[in-house]
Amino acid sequence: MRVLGIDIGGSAFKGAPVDTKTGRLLAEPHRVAITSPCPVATGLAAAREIARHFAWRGPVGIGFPGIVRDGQIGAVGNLGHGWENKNGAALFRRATGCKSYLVNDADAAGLAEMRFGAGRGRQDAVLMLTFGTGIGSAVFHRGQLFPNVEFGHIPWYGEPIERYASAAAKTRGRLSWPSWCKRVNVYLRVVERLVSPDLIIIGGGVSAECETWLRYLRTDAEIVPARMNNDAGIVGAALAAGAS
């Protein structure tokens, strides 16, 4: 099955057609830059541009950075509160002209890694973490997803902990890799205490540079970089739509 997957991040909408049987992108991703918070009209225009770029008429899967239940958007972080309490599936269907399915963005990345990447074949407890503008999280047990886990929003000195340990925090603070990894280790100790995973998969843009930073991380669980890098969100969004 071919599905257009769109991954929404804090700095861009990225999309490409996906073969959901193989997890292969069928074209180079098209990227539309945004800033966060992102007005609803701007975001919908970005999704429309991606669909038009590929002249798409089939189903669309969208990895959305917030709580998603049956296409309805709940709490939203970096993308902005203007998206909250809206029927996201209907909004994106009107914007793209295609049947649209929404899933939490980190859940999408996790679905891709569990199907085609670092979590393939694992039946124990797996935690997927994506480091970007914020920190996304997805939890799996026996291959099944527990949806909408938001470990990036654990309170930390009055703010979400992602403000302290995300990839964007590294950029804002001009931190070296070892200095940033000290913060990430604080975060990892907190989440390990909460869910005791057997495997932690680290994704997001930083996964492409894993040889630089992975050795500084300290966990009880096995920890590995995502194999699909930044394509995971696109692929997983397509998978979720294809299964709907």
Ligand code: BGC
Second form
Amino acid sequence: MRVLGIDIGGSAFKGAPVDTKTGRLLAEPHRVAITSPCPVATGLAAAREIARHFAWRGPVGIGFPGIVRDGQIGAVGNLGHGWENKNGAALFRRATGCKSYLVNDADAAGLAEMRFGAGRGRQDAVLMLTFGTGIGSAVFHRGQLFPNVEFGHIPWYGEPIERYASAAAKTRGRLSWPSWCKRVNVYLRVVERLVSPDLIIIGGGVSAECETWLRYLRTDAEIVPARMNNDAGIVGAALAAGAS
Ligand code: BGC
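Pass me the form predicted in complex with this ligand as well; I've looked at the form predicted alone already.
Next comes the full complex, and the chain you just saw is listed first.
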């Protein structure tokens, strides 16, 4: 099945048609830059531009950086509170002219890694973490997703812990890899007290440079980089829509 996957991040909407059987992108992703917080109208225009770019007429899967239940948007972190409590599936359907399915962005990335990447074939407890503007999290057991886990929002000195340990926090604080990894290790220790994964997959833009920094991380669980790099969000959004 061919589905247009769109991944919404803190700095861009990115989309490409995906073959959901193979997990392959069928074209170069089209990227529309945004800044966060992003007004709803701006975001919908970005999605429309991506659909138009590919002259898309089929289903659309959208990885959205907030809680999503049955197309309805709940609490939203960095993208802005204007998106909250809206029927996201209906909004994106109107914007793109195509049937649209919404899934949390980290859940989408996790679905792709479980099917085609670092979590393939794993039946034990797997935690996918994405480091970007925020920290996304997705939990799998026996290959099944437990949706909308928000481990980026664990309170840490009065703020969500993603403000302290995301990739954006590294940039904001001009932190070296070892200094940032100290923060990530604090985060991982907290998370491993809450759940006991067998495998942790690290994704998001920074995973492309994991050879530099993954060695600084300390966990009880096995820890590996995502295999699909930045495409996981697009592929997973398409997979979720294809399965809906
Ligand atoms: C949001 C999550 C999202 C993560 C990564 C957090 O701020 O609350 O839903 O998965 O950012 O984008």
